[in-house]
Structure formats: C-alpha cells, structure tokens
Amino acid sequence: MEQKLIRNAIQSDKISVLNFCKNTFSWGDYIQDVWDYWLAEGNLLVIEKSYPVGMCHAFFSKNQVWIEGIRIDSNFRRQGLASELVKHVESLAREKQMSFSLMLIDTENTSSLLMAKNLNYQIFQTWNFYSLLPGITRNHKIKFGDLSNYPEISHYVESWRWLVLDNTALFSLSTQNRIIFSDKFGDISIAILTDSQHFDNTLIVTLFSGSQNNTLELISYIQNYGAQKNYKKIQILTKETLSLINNLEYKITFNLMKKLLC
C-alpha cells in the first residue's frame, strides 16, 4: 500500500500544488496568488504519495485554529484526505492549547459540508459575500467608536479569517477610525475596516447590519473611503442579506463551521 506523509511544504512543491488548483471553481482558483504568502507565515501543509496531492493551511491566533485551502487533486479525492489534513492540524492546535477550530465552506459544497460534520464540526453561522465597486458619494452621516457596548461581536473577518475580536484587536481598529457605525435611523448598524494581506488594494468590510437605512449609510461611507484611498476592490462579509444597490453585488454564501477541541 502506498504511503501517505503529512508535512509541511517547501517551495519546490509549488507546481505540483497549483497543476491540481487550477480549475477548482468555475472561475479558476486563488491558491497562486497566496501561496508564497502562506509558506511564509508557516503551517502551509501538503499530503502526498511520493509527490503532493492535497493541500491546506492552518493559521493559529489567540485560542483558535483557521483551516483554509484544503485542495485535494481530483484523481485522488473520496480517500479521506482531505480529513486526514484537518485532523493533522487538530492535533496541531491541541498540542497549542487551541479552544476551537473553524473553516469557511460554500454552502452548496455538499462534499466538504458532509466531511465537516463526519469531522463534528457544526455550522456556527452563515455569512454572505458581496462586492462593492469604489465611488464617490456624499451626505452620508457616519461615527467612529469602539465595540465595548457590544460583548456579542466575538470575531471581524481579516483576510478571509473569523479573527477573535479581543482588547488588543478593539484598540487597534478603534485608534485607526477602522469601526464605524450608523444610529441615525432605528438599530444600530456597524462596519469593521481592515485590509486584505494578501490580495492588493482590496478592502474587507465585517458588517453588523440593523436597519437597513443605517447599513446604506454605511454601504455609502465605505464606497466613497474605497474610492478616495484607491482601493480596487471592496469585499463585504454579513450574516444579514443586503438590499442591493448600484454597484452592490452579491457573489456567494457560506457556513462557518466550528469544532471544539478541548
């Protein structure tokens, strides 16, 4: 029987990754533009029989483990490797104390889906992905503040990770003006600023919306800030479903799914 070897990825295994990522989804794959940064920051991670056939990567912060990338070549996929990739990294996260581990997977991925919840994962939200294009717009009304009156926001989104919102992550955001929120108009909606690491000119907003003339006022500031900071592309992450406005699109939902380890 041939032998499998979980270890970490070197650069030469490069090619070999990114032949079996090309066509993933219908618009081809994102893994190029990142690999070099995940190799860097470690914990980049390749399955293989005598040469790569799946990969994934595991960001470990504060008391979390995010499991992202999980691609398996399509000539050898329903052999349980992508399953044995998370739990290599599970096992990685308890041996650091890790609380939980979470993933992002498209909701109508109905194979990756299953293996999660064979795994025990749960879906702990779901969350929908819109594209705003940058304009320049006027008379909105928006304030800048900090979240302490708001103890049920436990995560932002920073380059496609659910980060733990902590005190450290409050001060950081707060002192940058990278929270901001509208009142003017019934429930609070709130807006969390952060920029993508590894993608150029790209702004990710975490929305908390509450009515929807205060999410617009929000939508408005964001578009006219993308636009005045030359950003090309602006990236909206809500659990709410939004009314969609010009330049306002939506792109695709999914389920945030969460495993305690301990």
Ligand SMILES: CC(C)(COP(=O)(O)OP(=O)(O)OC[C@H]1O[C@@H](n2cnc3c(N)ncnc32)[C@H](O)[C@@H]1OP(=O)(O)O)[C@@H](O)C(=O)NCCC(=O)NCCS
Contents of the next structure:
Amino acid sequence: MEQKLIRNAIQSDKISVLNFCKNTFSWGDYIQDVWDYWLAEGNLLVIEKSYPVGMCHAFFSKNQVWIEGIRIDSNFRRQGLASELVKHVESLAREKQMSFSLMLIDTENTSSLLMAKNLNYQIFQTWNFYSLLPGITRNHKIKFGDLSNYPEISHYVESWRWLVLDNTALFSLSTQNRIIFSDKFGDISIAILTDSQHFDNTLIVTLFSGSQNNTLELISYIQNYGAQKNYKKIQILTKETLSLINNLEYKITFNLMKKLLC
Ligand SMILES: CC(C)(COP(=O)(O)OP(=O)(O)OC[C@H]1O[C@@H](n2cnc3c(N)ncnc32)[C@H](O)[C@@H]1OP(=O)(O)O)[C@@H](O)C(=O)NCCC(=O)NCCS
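Can I get the form predicted together with the ligand as well, since the one above is the form predicted on its own?
The next block holds the full complex; its first chain is the one shown before.
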C-alpha cells in the first residue's frame, strides 16, 4: 500500500500545495495569501503520498485548537485524508490538554460539513458575514466598554479565528478602545474591532446586535472609523441578521463547528 505521511510543512511545499489550491471555490482561494504567515506561526501541516496532496493549519490558544485551511487535492478526495489531518490535529491538541476543537464551515459546503459531522463536530453557532465600505458618517454616539457585564460573550474574531474572550483579551481590547457599544435604544449592541494579521488594512468586527437602532449607531461609527483610519475593507461577523443599510453587503453564512476533546 502507498505510504501516507502527515508532517509539518516546509517552504518548498508551497508550490505543490498552491497548485491544488487555485480554484478550490468559485471565487478561487486565499491560501496563497496566508501560506507564509501560517508557515511562520507553525503547525502548518501537509499530508503527502509521494508529494503533498492535502494541508491544514492549526492554531492553539487558551483551551482550544482552531483548525483552518483544510484542503485536499481534488484527485485525492474521499480517501479519508482530510479526516486524518483533522484527527492528527486533535491528537496534538489533546497532548496540549486542550478542551475544544473549532472550525468554521460555509453552510453551503456540504462535503466539509459532512466530514466534520462524521468526526463528531456539532454546530455550535451560526455566523453571518457582511462587508462594509468605509465612509465618512456623522452623528454616531457610541461608548467604549469592557464587557465585564456580558459573560455570555465567549469568543471574538481575530484574523478569522474565533478566539476565547478571556480576561487578558478583554483587558487588551478595552485598553485599546477596541470594544464599543450603544445602549441608547433598548437592548445593547456591542462590537469588538480587530485588525487582520493576514490582510492589509482590513478591519474585522465581531458584532453582537441587541437592537437594530443601537446596531445602526455602531455601524455608522465603524464606517467612519474605517475611513478615518484608512481601512480598505471592513468585515463584520455577527450571529444576527442585519438590515442592509449604509453600504452593508451580505456575503455568506458559516457554521462554527465545535468538538469536545476530553
Ligand atoms: C472538504 C474536503 C476537505 C474533504 O476532504 P476529503 O479528504 O475528501 O474528506 P474525507 O475523505 O476525509 O471525507 C470524510 C467524510 O466526509 C464526507 N464527505 C467528504 N467529501 C464529501 C463529498 N464530496 N460528498 C459527500 N460527503 C463527503 C463523507 O461522509 C466522507 O466519508 P466517506 O467517504 O466514508 O463517505 C475536500 O473536499 C476539499 O478539499 N474541499 C475543498 C476545500 C474545502 O471545502 N475545505 C474545507 C473548508 S472548511
């Protein structure tokens, strides 16, 4: 039987991996933009037969592992390779005493969702992705906060990873004025602003929308903030459905898949 091996990626794998990651999705792929960052971060894995035929990246933080960028060469699918990569990462995570494994899957990516369900992942939350164009706006009244009264907010998004919002993260975000809220009109809306580490001038917003008017206030502020700070793109992730105002564009919906490891 042909040998399979999972190993850490090296720089020279890039060409062969990018060869099968060109047209992964209808719009292409993003692996070419993150490969160097992920290689530098470590835990970039390839699965090879006599050459790499699959990859994924693992990001260990706090009590969880985040699995991203699972790709299998289309000539080698349905051979259990993606499942082996995921199980390999899970075993690394168990060695590090991590409690959870998480991954984000487009709600329309049936093959990937089936793979995750086969590996006992469950839909933990469903998140909508909207894009917003920066632009000058006026009359937005927001406040800066620290979220200490909102223990139900367990994660925030940083570079498209859902990370644990623990006290260290909270302190860092609030001292940088990266947590904003509006409570003028009924239920509070809260947003956490982070910079993408992988894409230039991209602002990533985790939004918890309590009421539409409060959310409008935040979106108006964020749009203006984006223009003032010269962001090119604003990406908003939220569990709620937003009204399409202020150049807000709905993009896609994702399931956040979670598995308990211990
Ligand atoms: C999704 C993907 C990673 C799966 O890789 P794979 O190596 O083919 O997956 P596996 O062989 O481990 O599949 C495990 C199970 O997932 C399910 N599955 C995987 N692909 C499937 C498909 N095309 N149709 C139906 N079920 C599928 C099956 O239940 C399969 O078990 P089975 O073959 O015994 O029936 C691969 O199709 C791929 O690279 N797709 C494009 C990139 C992508 O969508 N990545 C995930 C982003 S979150």
